[in-house]
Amino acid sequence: MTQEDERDLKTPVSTGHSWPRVRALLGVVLGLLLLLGGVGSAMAQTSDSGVEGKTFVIGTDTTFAPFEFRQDGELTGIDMDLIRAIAESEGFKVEIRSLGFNAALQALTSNQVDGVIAGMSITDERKQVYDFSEPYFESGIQMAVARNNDDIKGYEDLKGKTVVAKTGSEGETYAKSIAGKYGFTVKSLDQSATMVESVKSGSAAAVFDDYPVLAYGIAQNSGLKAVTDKVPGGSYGFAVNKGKNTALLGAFNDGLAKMKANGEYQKILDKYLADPTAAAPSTFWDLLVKSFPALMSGLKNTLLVTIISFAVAMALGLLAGFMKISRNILLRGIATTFVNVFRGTPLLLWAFMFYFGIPQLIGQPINIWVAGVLTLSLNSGAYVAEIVRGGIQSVDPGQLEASRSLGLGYGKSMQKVVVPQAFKMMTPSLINQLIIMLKDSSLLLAIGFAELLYQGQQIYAANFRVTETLLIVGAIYFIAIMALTKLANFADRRFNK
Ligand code: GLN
């Protein structure tokens, strides 16, 4: 007979007592869950029956001029005007997230956004996973090279060369489909701006992109020229996740039909296509001044997400650090697993996991701040745990012995003697950790978190001045980190001496 059984026999009254209680509790929990589920699906149903007064989150590309791009910090372009006009005519609101093309599609799959408008081609493959609106623009692929490049006149001249295309785009699919035949390599990049830069700087021989976009860039002096015939196909459509947001899709189609009929649609096209040079960026300083507010809001988000995440990481790290030196094998095991998992996997992987992966799993979107803080604090918490453990273990064991022989208990000795000394030793490493975290927070741009580098990217995506913009962003990071270091060192001197 096991100990468990024995206990059951000896205490029939108490088990007989607690089981119904546990069952009742389970019943209540289950009931609540069902209720929540019911309310949830009822809400989902009402949101399917109409769009009026609702706000929908719409994902888009960072820059895909003339369809979406920033002008004086504001998102504009054919897609933006179109979705806003349709929202107005159909009585709903939109919140636009400028995520980048591939990230927008991932966000749609994970229900992080309700719809995507991003010069997105309607293809049979995509129709398996998304539902598309009626087509609203005819497009297709073209190849462009640097303006001063006279060696590449067609696909035949690409042998042994590298070309660029946008991750997850039709341009990429097309380039890959003919890469073998012509003997070139395709490198995928996330942004139109970096693709153009690669071609201009010579690191790629050519770019494959949609021809209306290449033509618009060329008219704006992007420094490229188109060399091949257009490959037709791929009309643009507005997309929602398959079977989801049917009302939104219906409203888009209704609005589009009205705008085509009353000439509004043509007006939007003319605004951008009739004279593409009109939107050409002004001087660099002009742009800098105009984008300064965006950079400062990026800096604010960078600092905020770092501070919140660092506080969480400290709490997690202290807990795990003490658990690691505990005499309880289970606590030690949990802490060691935590440290190993988060130290042994890349930060970016967790950003994708929390923002795209887990929402898909649970069928619930996760707020970008929550995803960002979880990513940074769990990663950093693992390192803080090691700093805490190392700090405590580095205090001479004689200190603990001496304190205990003076009559203080274990807990009191730790609290009064060991931990204060350990903390002093930990401080420089913790400051380091804080600085690393501030820099690492830039990785969150991959999920569209509007931090400093993300804002920089948005700016150079619109003005094509990658180097200058990056220098400015770098300078802001540097100043922020210097200031933070000074502050932390001051606090260290203040409290630790
Ligand atoms: N039309 C292309 C596609 O859907 C590219 C879209 C984009 O880069 N924004 O794949």
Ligand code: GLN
The other form holds:
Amino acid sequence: MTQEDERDLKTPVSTGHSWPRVRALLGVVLGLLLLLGGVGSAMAQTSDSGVEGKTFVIGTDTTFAPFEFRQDGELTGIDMDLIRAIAESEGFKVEIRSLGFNAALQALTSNQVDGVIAGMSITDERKQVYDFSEPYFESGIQMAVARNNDDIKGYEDLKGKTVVAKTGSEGETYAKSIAGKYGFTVKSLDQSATMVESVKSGSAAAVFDDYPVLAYGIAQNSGLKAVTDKVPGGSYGFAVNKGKNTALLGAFNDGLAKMKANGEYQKILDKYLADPTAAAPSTFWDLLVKSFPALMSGLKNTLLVTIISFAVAMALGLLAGFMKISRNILLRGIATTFVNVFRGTPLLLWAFMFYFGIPQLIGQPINIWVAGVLTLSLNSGAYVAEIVRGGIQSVDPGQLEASRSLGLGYGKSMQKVVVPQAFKMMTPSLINQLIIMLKDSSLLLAIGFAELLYQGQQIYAANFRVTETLLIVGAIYFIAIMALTKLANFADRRFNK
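Could you give the coordinates for the form predicted alone, as opposed to the form predicted in complex with the named molecule above?
No partner chains or extra molecules come along with it, only the chain itself.
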């Protein structure tokens, strides 16, 4: 600003107002603008960071009673009641995905879920990757052995033996920390129910697990008994990706504080820890009746994903099969690569890749049904391609030559003469591939797909009646496979006369 400009500002304006009054008026206007701007900014921040009315996807474990398990087909437990109560209190909604502990963490890392609540201990190592809420449960570690085992009374009796602990848990960390001192080996497993069965079958001498989990299982007649006092362990916390979903984390903390203040938090703990035996069915028939709706839901998902995947696999297999017998070297190369890649790698690897790996590469979540269908159809499509190739090449070459000599072109000869004969020979192998696909669908439980075996795991995780539950699941699989086989054979006889 020049000196002339400054003099002009000091000169009274033409309306007769003095400069001090103008300056005061400008100051008032500026103050109002700043105030409105600040309010608007605050409102924008509230709008951007608020959780009210939003829906968040929350990942959890599948088998960690009493924190998360299924009762009468519904996912329940301390963690589930807690997150739902907080969501209601803070005005947001939650969609729960029961994935398994490790799968839930992978889903969080790949942004498939917004947060994880799964009896997750807060550790310094995890703090490098995740932001945690205030602790909502103070845990501890205990060791348990088979109920009829009177030889192991403490850690000193474990020398030369194998114990089990849950992968990534506080129990695993503690067991490994004292393994050298007492001379035992630690084997890590993914599920509490599996650990219990390992101890009962004698393949492991003892189990290290969080004390409420062991106490719940013992109350459910799991066949174990605790032989050590509780060792103070870590604190459980709700986790989000580091630097993300801070509003959700804040809402969880606010809701947790309110629940502790009004007594709702203690009511939830008492509901599951004071009398956990209330949910246990007493007879095999009672178990069957209670578990039947959930198992039928799992069977429906198993059949549906199998049928959809088989239809896609047939389309891919037919295309790749014809490409493998093509005279074009490029087409043959593409088909051969497809077959070699998907036949030469485990199906489970692709389930993890499609559901956890690719979303991190594209920055976009993939629906679990899409991941399941891609996994099964691409794997089976590679086998169908070889079935198609083998079926076509098994037709006597003279059939093609004879049709060509009668004036039919190559395409018509394949369509009218070769393929119908090849399809009759391929049908038994295709039916077999359909049955294999139905059984392979059970592997999708690793990514939390709610198929039949997954539902069975949910049931025995809550009641620890593993053998009986698996017998029921096995019978349902057998009936479904036999029915599907007879239906496929009927279609074969009907259309391949």
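Under this definition, the rigid core comprises the largest set of C-alpha atoms superposing within 1.5 Å between the forms. The shown structure was predicted, so the numbers you read here are calculated from the model rather than taken from an experiment. Numbering follows the first chain given and starts at 1.
The Cα position of Leu304 differs by less than 2 Å between these two forms after fitting on the rigid core.
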